[in-house]
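Here you get one chain, nothing else, as structure tokens; it is the form predicted on its own.
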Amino acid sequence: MKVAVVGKGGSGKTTTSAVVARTLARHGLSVVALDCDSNPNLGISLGVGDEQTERLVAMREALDEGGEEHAPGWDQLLSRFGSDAPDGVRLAVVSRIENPEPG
């Protein structure tokens, strides 16, 4: 299952995403949360903290500036650019996903 949360700025997308991700994970589902926002704060809402969220944002910025290589696949993306969040949620801050795997 893939869930996307979209809407107008300030409508609660980040908070809603964090609640849904942690709730699904607490029910035993494998959850990967991708923060694609231009102002990524999902890490804070998920509970990984300011320092870890800033680390993930800095990694995304390095990718955008060409200082870091893109991950060639899903597993590499999570191992190189991901972080563990509470309740078993896995978080990554991304700018875009090239050649997404279907399903």
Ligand SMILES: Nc1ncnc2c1ncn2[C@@H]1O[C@H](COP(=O)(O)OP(=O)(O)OP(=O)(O)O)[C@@H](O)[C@H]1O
The other form holds:
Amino acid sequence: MKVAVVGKGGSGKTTTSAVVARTLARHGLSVVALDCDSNPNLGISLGVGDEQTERLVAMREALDEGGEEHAPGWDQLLSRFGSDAPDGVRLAVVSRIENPEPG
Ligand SMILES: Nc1ncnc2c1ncn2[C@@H]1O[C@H](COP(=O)(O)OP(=O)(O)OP(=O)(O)O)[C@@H](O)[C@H]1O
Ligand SMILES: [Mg+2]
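Next, report the structure of the form predicted together with the named molecule; the form predicted on its own has already been given.
Up next: the whole complex, starting with the chain shown before.
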């Protein structure tokens, strides 16, 4: 299942995303949360803390600036550029996914 949360500025996208992600994880689902926002602060709402959130944002900036090589697949994307969040959610801050594999 893939869930995308979109909406107007300040309408509650980040808060809703974090609550849905953690609730699904608490019910036993394996949850990956991808923050594609231009102002990415899902880490704060998920509860990974300021430091981890800033680390993930800095990694996306390094990717966008060409200072870091893009991961060749989703599993490496999550292991290299992800962070563990409460309730077992895995969080990554991404800009775009090139050549997405099925699933
Ligand atoms: N269901 C809700 N009831 C009341 N307040 C809420 C609710 N959801 C979010 N908020 C509050 O509304 C504000 C905006 O929420 P949030 O940051 O999640 O929105 P956003 O759509 O992600 O904003 P942005 O467009 O800036 O990324 C926050 O102060 C948040 O605490
Ligand atoms: Mg937001």
